[in-house]
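Taking the form predicted on its own, here's one chain by itself in structure tokens.
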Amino acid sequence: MWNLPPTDTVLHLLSYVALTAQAMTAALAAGRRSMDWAGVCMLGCITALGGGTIRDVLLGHYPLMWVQNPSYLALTGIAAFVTILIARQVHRLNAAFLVLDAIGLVVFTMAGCDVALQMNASLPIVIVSGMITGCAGGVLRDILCNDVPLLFRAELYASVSIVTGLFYATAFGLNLNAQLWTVLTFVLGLTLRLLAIRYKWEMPKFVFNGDR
């Protein structure tokens, strides 16, 4: 799906998953803003699939994911919908959707890191491609919702990708074990992720005001 290793089932189904986590964590940031049932199922869509989208855009790799499989965008389109019909229910379960988040984006980030990989692309580019799967379906969610990405605002997200991919990437540069490299690297970056949000880890804010 997400051109992992095809060993890797595990993480596969940690992927469908994740795209329908995100794209229900989208539907009820499209209900908080009173967009319309289209602008719901889009938003859901753009959430999930827009990372993956921008990376292989960036990087020329053809075809996008959810043109050569559109059950992705059924999956996304279809999960963001399901919200609109059961979002009392699913706004309660939010400690679920911060763990169900933490999974998308350590697994979005090994999958970009792999697109990289497999073009033969340098270290930096397998990062940063690693970062922007894993990242900016929430970015395009929160600026769509005409909102500061929760990105630059909340605990630890994007540094978080950043150190999954080095420590991915690293292990596959180094010829290791690919599978336990693989379960290590999933573990690392779910840990990091949700040890941030237990403890409130952030980047150091830089806080400017012109009037003095």
Second form
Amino acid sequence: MWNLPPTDTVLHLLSYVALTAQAMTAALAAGRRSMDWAGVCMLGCITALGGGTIRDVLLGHYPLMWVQNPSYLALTGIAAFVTILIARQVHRLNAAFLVLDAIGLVVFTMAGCDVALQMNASLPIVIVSGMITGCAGGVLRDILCNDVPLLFRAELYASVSIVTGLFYATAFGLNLNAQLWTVLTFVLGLTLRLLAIRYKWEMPKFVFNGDR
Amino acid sequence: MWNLPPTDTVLHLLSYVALTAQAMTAALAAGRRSMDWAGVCMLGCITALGGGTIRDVLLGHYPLMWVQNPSYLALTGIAAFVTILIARQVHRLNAAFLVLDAIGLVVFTMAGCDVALQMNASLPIVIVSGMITGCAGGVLRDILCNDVPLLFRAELYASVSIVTGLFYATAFGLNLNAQLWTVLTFVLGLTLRLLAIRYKWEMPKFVFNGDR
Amino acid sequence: MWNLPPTDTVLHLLSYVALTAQAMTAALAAGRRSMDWAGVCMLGCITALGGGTIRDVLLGHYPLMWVQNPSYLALTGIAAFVTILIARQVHRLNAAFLVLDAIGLVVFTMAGCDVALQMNASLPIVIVSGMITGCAGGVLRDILCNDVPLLFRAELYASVSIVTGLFYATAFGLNLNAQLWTVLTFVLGLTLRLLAIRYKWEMPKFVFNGDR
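Same protein, different form: I have the form predicted on its own, so give me the form predicted together with a further copy of the same chain.
Starting with the chain above, the whole complex follows.
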């Protein structure tokens, strides 16, 4: 997100929408743990901005986007706070939030790939960078809520991010039309994710009960 | 703490006292989880120094204070170890430790603001930097003890840190007398925190029971 | 590992073996939490590479080894995935994996010391750098599996790493024969760790039941 070319205004807008949506669903998770208002806002910020932050720290890509542009903190913190007031409605709009979250996954993945591409990282790192940006915020949320991260247990989430990143990064290798390819990647990633939600596609689980 | 001007000897001393106090209360938390002696010392170091470490990593402010001055590791590790021997007494002095912890919260917050101010960060980042320095160590402690962080659930802790940081940073914007303002901020922050403890001030909680 | 002089081919090979072993035991831990295949691979990567990553982030030692050489990601991810297919056998070979893990502890510790020595860090930081490299991956694994880190609760693990690091770093201070000292350190560390496993040496635990 934070480094999309200025022509990608739509993607840029979508990334704000997705940040808001992630902060709001994180606020609901905070509510399930009976956090106080300050905790809700902090968890919203950490969840929405955590993926990009971990990516930047791992790649040594300073300053962090929210340090450079603190309005991200305001946006996500306020979104989480508003959720406290309208929790029932947010919960009822669950389906809409799943779509917004899916948009976030795809947009953040592309933004993460962009950052790595600008740093001339190799293809695997570009993809990992996209995946971390798209997925790591939710892992932080689950750690702070004292859960085993959902990312590791269920749904095609990381996988969608990897496929999206692979598809997106390929275009840069092949020097294709960037605008077109961005749109195609977005459509592909979003479709994949929504199909995965709709038909409950899941990875096989590895269940192992041996004693330690 | 680590960057206070040399004239602020009192604050500097207080920061050592606060580091010690944080390591000692972390050691009690480790004892509740039956950690071994090495684990107790590690948890003491991580809790006391973790806030400043996370701040420096997020701001790209290298080298970290304890890398530059490893005596911090010795101080906090030894403080945690000594706690094993005098756990009952430490526990009995609970009220004293609450005051020492409150001092730590305020002193660390001001130190965190200082670091961000020296890096010419914007006001919101100065305040966030103070809050992370004051609060994040306890979050690490709770994660490592497998709890939902207390910071997100109870007490005016982050809020006191934010108010303290806001008050402190304002002085820099207004070019007021630094010494005087430091003392005023310290008194304000400490008073707020102690009142919050005394009268059990709490933020409202957000309790949400909707299914996932 | 990642920065051993090229003559240390044996150590270099051992480090690959140890990375593989750590990823495989992490995969078993993932299986106990019923993670899906993608989660298993991610947990394998994070556990095996996490210690070196945390060290590099704390020391500001960029780029990270796996960013520079993404084959580490492939190695550990594939090792974790293969474990899904041969979980029973891996579990049965528990004793062998304990030895491989012990080798990893010692080799990673030395590699971590090397990195800090190259950055002209002070002796305590050299030892801490070795300990983080050797131990922190397991802490990340336990956090992500929602356990209190085993490192803090049981076995001589961190302690072996500290003794190994101390012994290893001393040689640099004394300008002894590097090759000889490396071998000696390796033998010392491995022996210590294996004895600790064999005779169930443990640190005393600090058990504290006072109310919060």
